[in-house]
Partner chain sequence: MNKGVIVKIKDKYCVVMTQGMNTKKIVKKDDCRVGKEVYFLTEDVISSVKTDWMRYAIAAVLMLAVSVGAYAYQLQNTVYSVVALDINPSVEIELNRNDKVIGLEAINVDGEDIIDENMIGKPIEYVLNQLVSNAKFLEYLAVDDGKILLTTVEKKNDNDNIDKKLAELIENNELYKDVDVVILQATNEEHEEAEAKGVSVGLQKLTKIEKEINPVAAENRTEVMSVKEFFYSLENLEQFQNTEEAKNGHVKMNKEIMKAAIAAHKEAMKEEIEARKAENGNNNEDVDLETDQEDVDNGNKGKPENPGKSNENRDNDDEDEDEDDEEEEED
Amino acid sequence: MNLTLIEALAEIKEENQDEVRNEFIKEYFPFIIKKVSDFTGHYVDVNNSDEFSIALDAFNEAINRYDFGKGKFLSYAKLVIESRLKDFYKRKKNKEFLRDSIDDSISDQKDIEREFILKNEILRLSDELEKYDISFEKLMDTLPKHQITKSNAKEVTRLIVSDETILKLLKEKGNLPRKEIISKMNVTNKQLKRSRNFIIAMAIVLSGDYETINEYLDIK
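May I have this chain by itself in the form predicted on its own?
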């Protein structure tokens, strides 16, 4: 490629030149592969690697978002690649955690079809909770430790599920509509903040298509 890095970036961003973009990305394949290899600690098979595909998308994202006035492009691209790979491993870890948890909880369950349905519900729930920045590990770490706290959180959940306006606000905002809840219940902002993850997870399950999970969890 005859253009310098900065010249190529400028042409891509100003004129939206797909041909130049593709050539630019191919030229930096060794850079992308090295960053993936450094991150994963092993050889990268470019033809069969989720990590490499994610890194390619991240490199392209870096091109789109790069600001010429804020440091070197390759340093910025490295940060974007690492961030996207971390997100990928976080999601992968959450789903593996879910599968392991389900395997443990239904080890004596002989109904294969029921097991399949439950696992799919768990994976759907994991994806849905990501919208609220809740992983299953985070949920387990923040479960109410006292019975009274848990009981109060369940009462809040019942209110949310029974009130269409509050439930809609929860899903639109991606967070608890505390003002609306407090106006209808004798609960404090501190209590809601402490039990946020538990309340949201229960509300999503109770208001969604998670019939099998409902049977395993004491949330009614």
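Positions refer to the first chain, counted from 1. For clarity, every value in this text was computed on a predicted model and none was experimentally measured. Each form is matched to the other, and the largest set of C-alpha atoms that superpose within 1.5 Å is called the rigid core. First, how it differs from the form predicted together with the partner chain.
- Residue displacement note: Leu74 has its CA displaced by at least 2 Å between the two forms (rigid core superposed).
- Fitting the two forms on the rigid core leaves the C-alpha of Leu192 displaced by under 2 angstroms between the two forms.
- Annotation: Cα of Leu125 displaced by less than 2 Å between the two forms, core superposition.
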Second form
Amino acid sequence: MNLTLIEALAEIKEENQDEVRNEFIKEYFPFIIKKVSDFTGHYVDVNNSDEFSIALDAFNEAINRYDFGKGKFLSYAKLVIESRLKDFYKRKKNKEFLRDSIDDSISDQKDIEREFILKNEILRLSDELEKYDISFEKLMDTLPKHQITKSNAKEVTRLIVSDETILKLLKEKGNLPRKEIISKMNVTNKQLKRSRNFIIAMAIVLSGDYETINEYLDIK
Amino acid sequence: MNKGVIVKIKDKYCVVMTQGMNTKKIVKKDDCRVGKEVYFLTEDVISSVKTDWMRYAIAAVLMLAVSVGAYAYQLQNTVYSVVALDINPSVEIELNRNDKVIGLEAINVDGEDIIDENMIGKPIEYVLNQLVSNAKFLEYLAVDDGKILLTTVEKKNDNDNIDKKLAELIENNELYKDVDVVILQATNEEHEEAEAKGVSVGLQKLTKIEKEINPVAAENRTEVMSVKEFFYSLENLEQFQNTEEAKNGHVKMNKEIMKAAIAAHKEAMKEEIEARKAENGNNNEDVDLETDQEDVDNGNKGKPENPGKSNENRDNDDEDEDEDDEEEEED
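Starting from the form predicted on its own shown above, please give the structure in the form predicted together with the partner chain.
Now the full complex is given, and it begins with the chain already shown.
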């Protein structure tokens, strides 16, 4: 959207098309997330954040109620978001002893399950990576920066996972069987050394029982 | 906006894994749990160790640069010496280590007329020439019979560099050809004392000298004297040349003109002093009379009265008149 904020708002108000409105709200997701995070002091949960949905509603409300003479839209939106969040916390406090609606508890249940599974997988992965002397921080520091290096590393990972002997060697040696890889692929020793942590981490996730973390991999 | 799952929690940060197995450090907030999937913004991301190191390095270099700069700035802006210029306009010039002007202050109202903000940052020679030219232009300084008093105060330096510089300037520059210039040295204490009194250090010094060499005239003086007064007084001048101060300083005088001027003034001065004495004798009597008899007998107003005021404060004229009236009344 190349319109300015005010032009976009005017368009939304005039035409009243849901598509345009949703597009606009999506564009301001970071803003809404920031306001929620600032307000609550924690990160917005991707799966289930009451605060985030309330903030989304509040942002929508702000679009409806914004008067062009009232000053900056974003300041106004921030005000509405914050006051709706305050209301929410008040209500929550009052309802503390009552069970939430059934719908809520079901979706909560799902989210809690997902989080539990993820946590489990992460802890297992963390332990397994340790055998290869890889921590998440180390992984971060040695991530390939260039897209080409990354896709090369993914190629290597695919090879390792598809080739049982190489995979076995990897797990036995606790390191990349570079000779074997080079013999089967057009890749240099240096490239393998550089992307070692990244390749091993991906290979372990792909070959192991990490269903949920798998979603975070680009390789299928 | 990014989406990721928290994989590790440390004291000061969390590690999140995002799509493509990218891992990032993000600021730790409340309610961080391993396995929680969160939205985070670029501003939450803590840059990697390498960039942190770079950042510290840059910060260190910057700080060094700033402190070196501040030190240099301080060096440039520390007052090493002060030159007080007295014509009638009195101006105090503050100099840094390189004898560049870093401060200019008009000590009296006339001083304001000859100073100019553009003089800041210029060498002392330039500024002094400008000040003297301005004084000439505004007729504070008589074209062929001007008197200039320069008083130097060494604040930090112990050498008398600035005196030499000034002496050289006034001896060689055309501007000072027909002007009498005296350069005196004042101590830091003298300067501070004058500053506290709000008078020029040069004039204060002259007053002191006069007290030593001409106690009678000094006693009659209520105001700080002016440069002209001091130099037009023959007694002062003759004896002044033998004083320690004059020997320490630098005296450039055109004796011919000087003598003529002195001769012309001598008589007037004497009369003035006498009148002054007479007035002084009467001063002990009721001060109340001053207001009561203001309007009485304006007729016989003769000689100028107060040598201390004649050259300087025009504002005081009214007051002087009152005193006159009173004087004559009493007679």
